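Just the one chain here, the form predicted on its own, laid out as structure tokens.
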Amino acid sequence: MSILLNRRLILAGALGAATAAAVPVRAVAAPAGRRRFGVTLHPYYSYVANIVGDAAEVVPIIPAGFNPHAYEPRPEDIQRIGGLDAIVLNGIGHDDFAGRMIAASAKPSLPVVESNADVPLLPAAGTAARAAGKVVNPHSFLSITNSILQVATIARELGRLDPDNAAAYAANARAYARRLRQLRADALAKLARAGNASLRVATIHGAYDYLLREFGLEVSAVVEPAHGIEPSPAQLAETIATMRKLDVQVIFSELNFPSAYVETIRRETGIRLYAFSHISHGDYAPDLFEREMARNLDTLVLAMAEAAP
């Protein structure tokens, strides 16, 4: 079964089961007639806010502060869907709750933009995630390249739903993509100076495969069986043994998710530890994705520079 087919099944199954740095192009539609587009995750708020500019309102359907991995729909959040014109979804496993919310809302036929429709996906990471039926890694937003692909898809589909503003959405998406490409280019230039492209890495959470692969790094081991699920003592011992065997040089953990076992790994192995942002915390903001990805890229450059011989 192809990854693309799996992605579509994931979305279909879920539905069935239940300030930016640049000024966006001014839109045709009057503010009073603005469309309302829903989003489920922080990166998608940033994407859509930069695409629509002042032509539409971007509405997060779950409040800031909830962990999307553990979120359970609330009546007041489901009610919010009734006021939307469309919703933009990750659609590959990170916002499965949205399908149940849409089905239970006043708009069960709400148009859905599947943002990952054109993104090449990686397999699911973590033994528990795979055992739970996860087929693909849903963290495609933690990659500059994949984010640009998603921005293009979202702009195209929102333009179809709001043709009066399609040209503005396309122009804004191109401007946003240029800024994201510059982020990647700046990081690549720094990495070229840092050297050590063969860095062997492990991650606490399986979210960062897309980001690391984009910069030529493969993940040798993932510690958590699934996001937020701490390894058992036996699993932790096995992971530490694997890291030693593979001579892992760097571990990337996750900001905002401190765990005691992470310190155990650092103490037992002596491997350097750095933290990435999952981009799922704080207030929704148009520039959040750029700020957090810039920090992630700075962290990656620092890790490679400090590990260089």
The other form holds:
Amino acid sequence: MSILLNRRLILAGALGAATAAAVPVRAVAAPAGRRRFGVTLHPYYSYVANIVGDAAEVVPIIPAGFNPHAYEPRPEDIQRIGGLDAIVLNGIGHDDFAGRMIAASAKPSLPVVESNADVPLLPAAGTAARAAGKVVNPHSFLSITNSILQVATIARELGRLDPDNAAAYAANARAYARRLRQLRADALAKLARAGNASLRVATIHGAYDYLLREFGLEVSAVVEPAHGIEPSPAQLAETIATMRKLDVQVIFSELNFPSAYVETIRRETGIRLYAFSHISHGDYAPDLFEREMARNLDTLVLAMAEAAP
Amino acid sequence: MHHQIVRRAGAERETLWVLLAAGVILASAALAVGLRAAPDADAPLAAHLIDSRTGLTAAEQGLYADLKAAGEEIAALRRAGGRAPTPEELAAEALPPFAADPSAAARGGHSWTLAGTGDGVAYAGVSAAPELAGSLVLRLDGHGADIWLKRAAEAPPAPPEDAALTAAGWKRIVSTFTAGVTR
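Okay, that is the form predicted on its own; can I get the form predicted together with the partner chain now?
To see the whole picture, the full complex is given below, headed by that same chain.
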């Protein structure tokens, strides 16, 4: 009997350890009175963590390591929604799974913060462009200005839900916005030394329009038919012809998605290739957005400097 | 003598039933598609409005987003300082699009001035390259910000009120929120 009990204990322990390993997300109960705000994507974790500081807990509902482009809701992630006071969403196509998760959770009427409510959205790029601009580019978080607009909206809405901390949220949001603006100013100062601010650009993933518009740049061509899907040989040949015709100077690829077809394009066209971060990898961290965006801005400045005549 | 008529081998009747069933399925599908069709295109915007998603150049889209973000910061500076900051002060804070950086040059090289509107303030940016981005006006009152555009190297009328701006050919930029299509 005692052996059976021990076996059960070992089994329960092993299951618990396996579950903890599979869900590397902080699930510590917040102290009494401290709100718990859910997020779906890495940049939104950074935004909300910087807005709330120690006044509330930020809970990612998707464990780190999942690609948000291909995420399928899991029961344990849906269960996590039941302990939230509100959830902050991208809401324009990058976390559309969240609505179904909330509906299936213990809190189907959970307050939702639409971060992009005040962002001037751009139409989807590449083959995702359809319905006369009604399908929008969901990557508004890959931009300093649009992140500042989202941070202001999130701080305002969380302040409404948590009035005792509203003033702190507003002050934190403004301080965070100032730091983000400084990132862009630092990048532009480097660019001023480089002396050229025009570039004909192609991107592998149609995610970077918001960022490029901050520098007055427009994407001439998007290569990838959909995120993570490689183009067919015919599409690749057409892309290479298009890039030659448009006299594209720079291709922006994506970190963490090495691919043979990107190398083919580089080899065939001789165009310089640089990689941006999509900010969807690694552990959730308050400073992740600043670190990754600083790197993206440095990459953009380097590309513009190297393309200068 | 017993006669029995034996029908020749064939599946005419079954074929008829299958065709009938296929017809019913097609008809109900056509009916469902007809009833659930997406609405026609939205009503066109009024003549004095322009859509940020479809009506602006890439440079104007970037400037419009920057001005929206700047509106929040200027409102906070006004509350703290009791007066509207000048464009030079905003440039010193590295606040786009007032900061004179390579981005400003690439997006039309606007020169910014401060003007009063009666119950609020306005920042007028005259473009040096209207083919890249038109001239812009950011108006702020106690309730929020609105942004106007004219594709000319032209200052707005003073004061930049709705009627005067519209009469001079300026258009107010509007943006709409569109949720994800698979939500």
